[in-house]
Structure formats: C-alpha cells, structure tokens
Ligand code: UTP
Amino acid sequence: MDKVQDTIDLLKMYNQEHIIKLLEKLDEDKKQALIDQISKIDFHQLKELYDNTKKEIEIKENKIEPLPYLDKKKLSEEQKEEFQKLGEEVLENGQYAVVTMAGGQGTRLGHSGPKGTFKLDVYGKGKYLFEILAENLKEANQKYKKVIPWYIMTSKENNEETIRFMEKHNYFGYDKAFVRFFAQSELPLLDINGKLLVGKDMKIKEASDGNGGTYSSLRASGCLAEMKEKGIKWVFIGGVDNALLKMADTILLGMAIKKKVQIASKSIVKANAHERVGVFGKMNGHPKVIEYTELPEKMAEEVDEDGELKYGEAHIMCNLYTIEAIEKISKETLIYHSAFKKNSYIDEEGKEIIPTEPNSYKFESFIFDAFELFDDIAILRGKREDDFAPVKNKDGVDSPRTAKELYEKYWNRN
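Chain structure (the form predicted on its own), given for this chain on its own:
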C-alpha cells in the first residue's frame, strides 16, 4: 500500500494530479505497471526541462573560430600510407568496434517499420539499409582478418521488430555472435502546462531522448563494459541512413591516432554558404558543431585565402572516439533541446484526444553536443559523392532517389 501512497505523494508534489485520477480507474495489473514506470521517472529533471522551455534563449557573445581539417584528396602519398598503417594496426588487433544508430522509424520515407529495414532500389533488386551496412563491415572483416563487433542501437518502439528482421535475413551473412542490440533511453513527453501525457496503453508516453543519448545508453546497457572486456580501443558511431557510410576508414582512424586526439570526424564541404547543415568550428575554445541557425550570415559567407568557406565543413554523422572518450561522455549530462510536437493522448475521462496542432514537448540531446567536452577534434574532409548518400526525405534532396544515384555511381567507379 505504501508504494501507492508514495506514488500519489510524488505526483502531488510535481502537480501531476491527473495521473492520480487515472490510477484510481485502472485494474490492479495496469495500476502496478504505471506505478513501476512512475518510480523510474526523474521528476526533478523533467521540471527543469519544462521550465527551460519557458525561458527566453539568451544569445551569449560566443567566440566562434574555424577548425583546421585535412582534405583526404590532398593528402600526400606519405601521409596516406602513414595514416593507413596506423589505422590498419587497430583493426588487425581487433581493437575496433562500430555502433549504428537505428532507433528511428521510416515514417518520413512513407515506410512503416524501422528505418534500417527500408529497401533502397539499387541495381534492380534493391538492398536494405541494414544490408548495405553489413556489406561494408564484411568487406573490412575480410581485409583485416578480424570480425568487427557491431552494436546496433534501437528504440523501445522498434527493438523487437529490428531483431526479428535481422534474424529473418540471417544478419545478411554477418556473424551474429558479434552483433549486439541495445535500446536508446527515453524521456516522458510533457504538454504545454508541464503535465505528463498518457498513451492508449495507460502508460506515460515517452520518446527517445535524441542521438546524444547513445553514449549513456551504451553504458546503461552494458555494451561499454563489454567493449572494454574485448580490448576495444576505438569506437565508430554512425547513422543507419547513409548508404555510403564508411564505418572502417583507416585513414580517418590513423589521422586521429597521429594527432593524438580522443575524437575525430569526417566532414564534407557545404554545397554553398547557405546550405542548412551544422558545420564544425570552435566555440569558446572548444570544438563544436555550429547549427546553421547559430552561425551569423556574415561568417557563413566568409572565405579563406584559397577561396574556400571558412565554415564549410559539414557534420555528416561519421564520428570516431577512443573508448575513454565514450566513457567520459557517458557520465556527463548533455544539454537537452526541446521540440514542440503533435502527440495524441488519453484525457482524464479515458478518451483519446488527437490534436491538430503541436501540443507537447519532446526533449532530446544531440550527439555532437559532446564534442565540447574536449579540447580538440581531428577532422578529415571527405567527398559528398564518396561519403554521403543520406536517405531522409520521401522526395527531393536526401531522398531514396538521390541516394540510389550516388550509391550506384560510387560502386560503378570503385
């Protein structure tokens, strides 16, 4: 009985009385499930996140500077060889692991199911996004005579479906003993008055807490400890939706080792000064991906003595970390950004309300917000046509059509 009373007291303390009314109406099993869920919620953190949505964003005077990078195509043969040798050593010693962020659904593509299960119409018969990634890793395994441990981050929403899909397709020939799934953490949704939303299953509605949650989810799931046991020294983290993602680029890895940094990333040059992408820079002395909304127009258009954009290195979710860097970040709380979205919910009378306008806040952190915890990052500039074929929108830019074109052109050349 105490547990019920404790829950009621907690809900009263944080002005969530509407949930108490709901608890009174539920049968014993559903009531227990809801109480268990409530006991795991950090109400203090939620209150802070909600209060932040009401604050005016303070535009601080930030000192923004460009970040140096190396252009892959301008490396001398000597540099290439040195980087490659350093990178290959790590792979041959089995000290490299890969994380794929695959928590999203393919809704924007008009695909029902996890994004990685989307089939890209290449070479007539098509390939699933997961299949393309598996092929990329298998090629590296063959080359370096080691199987790279592959960690796939799902969400609570798509975890079971993702595992079923991979089982059904026999992991596209990847050794399943080296594949591990873990789910991304979630945070409750709040309405405009800071009230928790309840879903049809009579539980509090939650949503994934953004790709910045990857680090803490690696720790919470035990995957980080497992990597350390395996003697992993470097970890690559990338998304599921780039059909040209190179997950074992020995030049990127060798460059990071040579530069003695804990984090490295591959960039591509912006299509133009006003392309709406985040770019690498230094802010207040630390590496950062500066959102296009944060970069003053004058700076966005600035060029260096070679006529190149000073802030032209776009972040393409192609990130590399030492195991120590992942460990460090996983203990930190990254800043949360709020997004105002439409979410259906059950009202106090038990009726489902489907809003026509945004009605609730979703809180998420971004993977690149962690870069600011370090003094330096090594950037390798790749090429759009070799490294970046994202599948994000149903039509137009970054769509299956553009990704198919880039993918086929790349493999016809290579």
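Since the one above is the form predicted on its own, can you give the form predicted in complex with the ligand too?
Shown next is a single chain and nothing more.
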C-alpha cells in the first residue's frame, strides 16, 4: 500500500499525473510491473535532462588546437611494416576483442528490425550488415589464426530479435562460442512537455541512452571482466552501420602501440571545410571530437603548410582502446545530449499514436565524449573510399544506395 502511495507522491512531485491515471486503470500484475519500473527511474536526473533541453547552449571561450594525425597513405614502408608487426603480434596472441554497437534505434533508416538485420542490396544477392561485419572479422581470424571474441551491444528493445536473427543465420559462419550479446542501459523518453511516454505494453517507454553507454554497459554486463580473464589487451569499438568498417586494422593498432597511447581512432578527411561533421582537435588541452557547431568558421577553413585542413579529420566510429582505457571510462559519467525524435506512444484513451514528426526527447551520451578524459589519443587518417560507407538515411546521402555503390566499388578494386 505504502509503495503505491510513494509512487503516486513521486509522480505528482515530478508532474507525471498521467501515469497515476494509468496506474488506476491497470490490473494488479501490470500495476506492480509499472511501479517496479518507476522505482528504478531517476526522476531528478530526468528533470535535469529535460530542463537542459530548454536552455540556450552556452558558448564558452574554448581554446581549440589541432590534433596531430598520421596519414595512412603517406606512411613510409618501414613505418608501415613496423606498425603492422606490432599490431599482428596482438592479434596472433589472441589479445584483441571487438565490440559492435548495435543498440541504436536507426530511426532515420526506417528499417523495421535492428539495423544490423538490414540487407544491403550488393552484388545481386545482397548482404546483411551483420553479415558484412562477420565477413570482415572472419578474414582477420583466418589471417592471424585466432578467433576474435565479438561482443555485440544490443538494446533491451532489440536484444531478442538480434539474437534470433544471428541464430537463424548461423552467425554467418562465425564461431558462436566467441560471440556474446549484451544489452545497453536505457533512459525514459520525454515528450515536449517533459511527460513520460507510455508504450503499448503499458510500460514507460525507454530507449538506449546513446552509444556512450557502451563503456558502462561493458562493465555492468560482465563483458569487461570476461575480456580481462581472456587476457584481452586491446578492444576495438565500432558501429553496426558502416559497410566498409575495418575492425582489425593492424596499422591502426601498431600505431597506437608505438605511440604509447590508450586510444587510437581512424579518421577520414572532411569532404570540404564546411561539411557538417565532428572533427578531431584539442579543446582546452584535451583530445575531443569538436562538433561543427563548436568550430568557428575561420578555424574550419584553416590549412597547414601542406594545404591540408587543420581541422579536417572526421570521426567515423572506428575506435581502438586499451583494456585499461575502457576500465577507466566505464567508471565515469559522460554528459548527455538530447535528440528530438519520432516515437510512438499510447494516449490517455489507450490509443496508439504513431507520429509523423519528431515528438519526443531521447537522451544520449556519445562514445567520443570519453576522449577528453585522456591527455592524448592517436589519429590515423584512412580513406573515405576504403573506410566509410555509412547506412544512415532512407534515401540521399549516407543511404543504402550510396553504401552499396561504395561497397561494390571497394570490392571491385580489392
């Protein structure tokens, strides 16, 4: 009885009276489930996140500097060989693991299942995004005669479907004993007035809390402990939606080892000075992915003595970490950003509303916000045509059509 009253008081305190009305309508089991869910929500944090969506973004005086990078195509043969050898050793010793972030909602693509289950229309028969990733890892396994442990981060929403899909397709020939799924953490969605959304299952709608949740979810799921037990020294973390992602690049790995850094990242050069992408730089002395909104126009156009953009290295979700770096980040709280997205919900009459326009805030932390916890990271410039074929939008740029073209062009060349 007290628990019910406490829940009602809490909901009143945070202006969520519509949930009280919902509680009154539910049968005992559903009511208990909802009360349990509510007891796990940090309303104070949620209020703060909502209040932040109403605040003007503060433009602080930041000291921005370029972050040095190496261009893969300009490395000397000796340098390349040295990096490759260092990297290969790690792979051959079985000290390398890969994490695929597949917990996103993929709202822009509009595919009905998890993004990795999207079939890219390549070479007639087509290939699923998970299949493309599995092929890339299998190639490395063959080369280095070790099976790379593959950790797939899902969301609570898509976890079961993802596992079912991989089972159905026999893990695309990947050794199942080396694949582990873990679901990432979530945060409730809020409508434009800060009200919680209710889903068809009569629960409060929650969604993954961004790819920055990877680090803490690796720890909470026990995957990090498992990696340590296996003797893993380096962990690659990448997205699910880049059809040209190279997950075991020994040059990137060797460069990180040689430079004695805890994080290394592959970049591609911006298409032009004003392309709307985040670029690597140093902000107030720490490495960071600087959003295009944070980079003054003049700086965006600055070039070095070779005529290269000083702030031209775009982040492509191709990041490598020492196990110690993951451990360190997993204990930190990263900042949350809000994204205004389309999410269906149940209205007060119990009718499902499927919005055609964005209607709710999703709170997300970003994987790259962890970089500033370090003094330095190493950047390797790859090539757009070799390393980046994103599947983000239904049509136009970064869509299945452009990714298909890039993928086929790459494989026709290689």
